[in-house]
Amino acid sequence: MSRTRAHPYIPNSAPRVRAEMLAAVGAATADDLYASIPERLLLGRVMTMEPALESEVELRRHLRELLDRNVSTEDRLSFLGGGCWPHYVPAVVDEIVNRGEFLTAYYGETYADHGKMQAFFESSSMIGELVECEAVSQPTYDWASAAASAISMAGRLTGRSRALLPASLCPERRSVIDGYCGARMRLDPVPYDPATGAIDLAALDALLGDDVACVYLENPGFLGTIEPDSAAICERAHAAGALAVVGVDPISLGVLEAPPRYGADIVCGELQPLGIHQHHGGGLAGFIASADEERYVGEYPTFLVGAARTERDEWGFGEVRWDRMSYVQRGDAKEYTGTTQCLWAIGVAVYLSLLGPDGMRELGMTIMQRSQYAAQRLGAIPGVRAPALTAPFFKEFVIDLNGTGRTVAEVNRSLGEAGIHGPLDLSRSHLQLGQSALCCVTEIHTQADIDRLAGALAAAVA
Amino acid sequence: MTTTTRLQPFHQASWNQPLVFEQSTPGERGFIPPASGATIEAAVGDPLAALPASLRRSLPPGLPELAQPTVLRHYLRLSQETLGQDVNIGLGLGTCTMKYSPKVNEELVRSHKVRDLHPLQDDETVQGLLEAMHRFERILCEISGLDRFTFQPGGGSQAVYANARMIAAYHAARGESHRDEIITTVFSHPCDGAGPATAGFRLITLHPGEDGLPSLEALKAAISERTAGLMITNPEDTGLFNPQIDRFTDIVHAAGGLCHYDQANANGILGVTRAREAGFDLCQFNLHKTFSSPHASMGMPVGASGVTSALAPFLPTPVVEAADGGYRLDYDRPQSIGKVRQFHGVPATVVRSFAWVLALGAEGLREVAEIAVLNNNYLAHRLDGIRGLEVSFADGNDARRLEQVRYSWRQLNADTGIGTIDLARRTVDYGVQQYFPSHEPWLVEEPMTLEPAETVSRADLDTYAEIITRVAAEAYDEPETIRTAPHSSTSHFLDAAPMDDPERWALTWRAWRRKHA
């Protein structure tokens, strides 16, 4: 099946080169290369698939026309969050993460990929400053996998097998955690107060016991609220001999407290807000952090990059406690690991270097101001309650549409016609909230954008 | 016919960059967030007013303070100190299928039409993306012979884990939850053990015979009423194809188990042999390996999980369905294992790999496989005869290797005391990525695993062979040069002992300052 013309991606498909190389290895034809595969296992025909578009001109045209049918969050104003959020990505971040050297690097370590390793170390270090932890993982797949690992770590550290999670948890995250921890741990939801959105402390007390490995809480939680009793929850976990695991949206940490200061033993969260585009969810990347104690570090399933000095007193970087990883432990591993989302660690490093402490504080203030303004505007629409939960919130809040007689789906159809990706429908995932939606407002939303949403929503429910 | 190459003097970029923290100048700014404006500020008042004091930030985060050009320059320099696939003859990372990632694919996914999509947008607003996913699923079904795929797993290991979960769900649905053992081989990827272990299985690992392959007898001995399935790579890490693979799957099926084919690296067999004909029920392809999506510093991966129709009800939720002339995400799947990753994995990587396959077509994919195997055999031919170098299991098995070879420096090590880690470190001085020895455990002594994919040229292969030849000669003639390497890399020899010492390791700048200041 020798080609008459080389394929641009395959240098040695040039007919003469191919023939010379086959001769060099003693093969009469390419089929001879597969002599070790028995005939009964050979496909023996050309696969059936779409015709090739070998010219880049045709390929690009075809795919651009296909993808241009998508209606992006640039095409429409978007108030969708719920685990992946619209934030501004500084141009310098994109410049760096798109560099071919980083984009196409893989598993080079101390020497050939020194720059990548330094960027990883700096990224972990800056996350460590946000959460005030000395041990920080390389990225996990997403917040869900970070939380699942953090809960698993708590199980091993305490030798206990039950974990308590907020009942309001993101359904996607909950499903990942259930599947991941389910083989070894029991996961009990802790009810929340439907008026405030906060964890019900009496219910928590009733569920705590000497078999509880950890209490998991989030700031902000899926429904946008900040747990007002975070310190008390951590204290009660500790009193029961359990660990406190706190999940965070780290873009809030210029204004919100570092979780260890109110009692967190393990911190986890989602890095996507820190300079990573949404990518239809492909921008997610989780992290885990804790104190730098040997017993904690030994339980991390992820890559851990450490710094040291070379023989010439330069910075050098390597893998800390490589022996704990599933690459070594194989079937004895506590948890698997693999290629995750480490390019985004580099994006996070650039982002946090640009923002600095003042930028993070100013950004947090802007997000809280704008989201609170949005809640005021939407809550003023007849029949609409916003914020529907009274606990303080960061960038997302629940809008209660039950008083409008309209479903979220109907309202969002109207908003779509007005050029708006409407807020996330909660009516199927959080039944007790009825026809409610989760509205996300960030630094990208101007006052005019928020006013436009309010106008479109008012028209939709009128 | 063999090209003579001359190695050029090389030095990697070596900026000796201080850490970003060490470059901080208080008061500098790299970015100004927008202010909310007088109207909003007046309407809201103090936005932190409702927060309990215990939840307000007490100390500003200790982030560096840098102007924008300083940040750009720092990270550009770090990129220059990274030997990505774009800038080196990247064939040393065996088992990883390093290949060219076409730039047009990057241009496509950098459009806001992919980059700025929210994963829970209405299906009607992502019809282009869903169609790409659907059409690429059909392509992978043809390549594997299996019936359905999901792109949700965010990497190969996660796909193996997902498939282990589906195996568990399948047995549970049949009232056979007592099946709690998975069989794998020591030359399969470590995740074929770790993925099912995370899902709650006990692992049985088969070791190879003198031919480098697991035996049918060993498999039969491992089979019992507790067998849930087999999770295996083929060709294994040695590059040897197991010609009895369908006998293996027959035996497991006869015992009531299921068979998963780890096809992370399918580069040598595209269009040649498939999961279906070998009797597999599940498989996974790593789109960032065989299917050309960039490795992204260990990022943006997709493990595409494929199953037969019998297992399709257990696939993670949602799946893409064609309906009414369009496409939709189906969340109504009562037997599904649920989510293994939030949302839909890394859809941009599906687009990249779809574009890659479209650029090749069926015959092009077969060409990829043939040239990958040809390149590997050509490189082995060029390395043959290097003093101190052997091909693993060559004595017990004279079959051609497919896409990679696990070599051994056992003899060189015995002769010189130089080990494979030293040699790999030295290759960096010649401008190539430090090669990959082997996954653990090192059954092959002093291993080296090379995998030249289809995107390296003959001249590249000749150059690489010259580098290996040169480094091996140095081991005999000037071993100090190797022991003290690297000499022309970004940095110099690093004692790795602190990485295992809790008193000295430092995972963050905070920890470094406490332990070493």
Given for the second form:
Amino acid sequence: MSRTRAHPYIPNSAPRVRAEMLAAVGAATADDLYASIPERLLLGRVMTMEPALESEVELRRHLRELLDRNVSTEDRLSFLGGGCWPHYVPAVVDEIVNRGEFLTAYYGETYADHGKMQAFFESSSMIGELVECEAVSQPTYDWASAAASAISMAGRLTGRSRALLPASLCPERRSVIDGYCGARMRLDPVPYDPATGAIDLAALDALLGDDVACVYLENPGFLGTIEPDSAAICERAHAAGALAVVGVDPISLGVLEAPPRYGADIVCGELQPLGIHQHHGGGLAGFIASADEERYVGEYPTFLVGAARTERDEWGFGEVRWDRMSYVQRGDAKEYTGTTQCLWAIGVAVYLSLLGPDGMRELGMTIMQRSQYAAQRLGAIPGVRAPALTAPFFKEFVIDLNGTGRTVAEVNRSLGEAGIHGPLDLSRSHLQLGQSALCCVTEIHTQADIDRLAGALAAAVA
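With the form predicted in complex with its partner chain in hand, show me what the form predicted alone looks like.
Partners and other molecules omitted; one chain follows.
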């Protein structure tokens, strides 16, 4: 239904201006602009909306009521992971990220925001040291978008149109990859061994061919397992003329090998564990990394920040190969890039500079020790099998509840009543695992926390 009066917050809504705009495009009413949309997709009635709020205080109260419905992982003990994990964020990270010169004007230009550009460069440099790659992108929306772009890059680099992905992949991540790459690439799942969680090498061999652009694997994988055949998978990809794209949780790299050491050509992953809060399920940021070679750098869709000596013999920081981006190429660009998660790059820089190599190693050892203890405690509960998969794991592991006669949903309801966010339910996304769940244990979980989970779980399945 066409609007007949002006609205203070909607531009060009004055009747005279609307009439002029409609006349310019040859339309009698605004409804004519939607004539090409099939009738079955139209609502066909005026939308039912709540009455307008009349003051700022009412709006503030309304938003607070909505936010209060959220059950924070800080308000109750949480063992929920699967893509956004409970990690500790040092206070100094928040202090620096929230400084006015960083928090505002999220992405400045080379000369106007020299300090911020340097912060972005330092962040990429430290991520590069961690993943042992020379070129690192500015943050993408999340791991899923980074993986989708990395797979697209592999398609352009090889001129091939098929990618192989683990069937155990996070369903949300797979959905983003499908939506982004599916129109131009065929995406084939590689089965995994339900006993180990590892990629089935025989199945991989059967799927490889001269049309495969890349093999994508994750380490650790979505089910928490550390892929025992990572080097063999990369070797098989290279033997078929394909690239190896590896997704990684970077907080694991204090104890696990960097992906290029076992053959990764392109590395991507999620930065949230490195100093980013779980902002109502958000606070995510992905990255892409590779060797600093023109063939790779020329395919990055994202911002790259580099350093160079100025005429005054000082270090200057700014965008690298700006000409390749959609900001210049527009409709002719290989991929589109827009607003990203640049603020989180600064938080990651602060976090990594605080921990350093020794801190990352100690942190990784702490997480592995606590997750191992949790698996032992939960596996001792009658009817519960933990870890359910035999491959080694880092901070997440699968719990098999099939022997308890209870569903994961029932168990998690009981844990919720005990003030605990239970593990992630896998019963719908990974059917072959039955009533199983993904438990996350990080450096924030004390022995008492894990013992509390074990006690509550034992009560839930009794």
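The model shown is predicted, which means the values in this text are computed figures rather than measured ones. Positions refer to the first chain, counted from 1. What we label the rigid core is the largest C-alpha set whose atoms superpose within 1.5 Å from one form to the other.
Asks: C-alpha of residue 454: shift of 2 angstroms or more between the two forms, rigid core aligned?
Replies: No; that C-alpha moves by less than 2 Å between the two forms.
Asks: Is residue 52 one of the residues whose Cα moves 2 Å or more between the two forms, with the core superposed?
Replies: Passes the 2 Å threshold, so yes.
Asks: Quick one: core overlaid, is residue 409 moving 2 Å or more at the Cα between the two forms?
Replies: After core superposition, the displacement of the residue 409 C-alpha between the two forms stays below 2 Å, so no.
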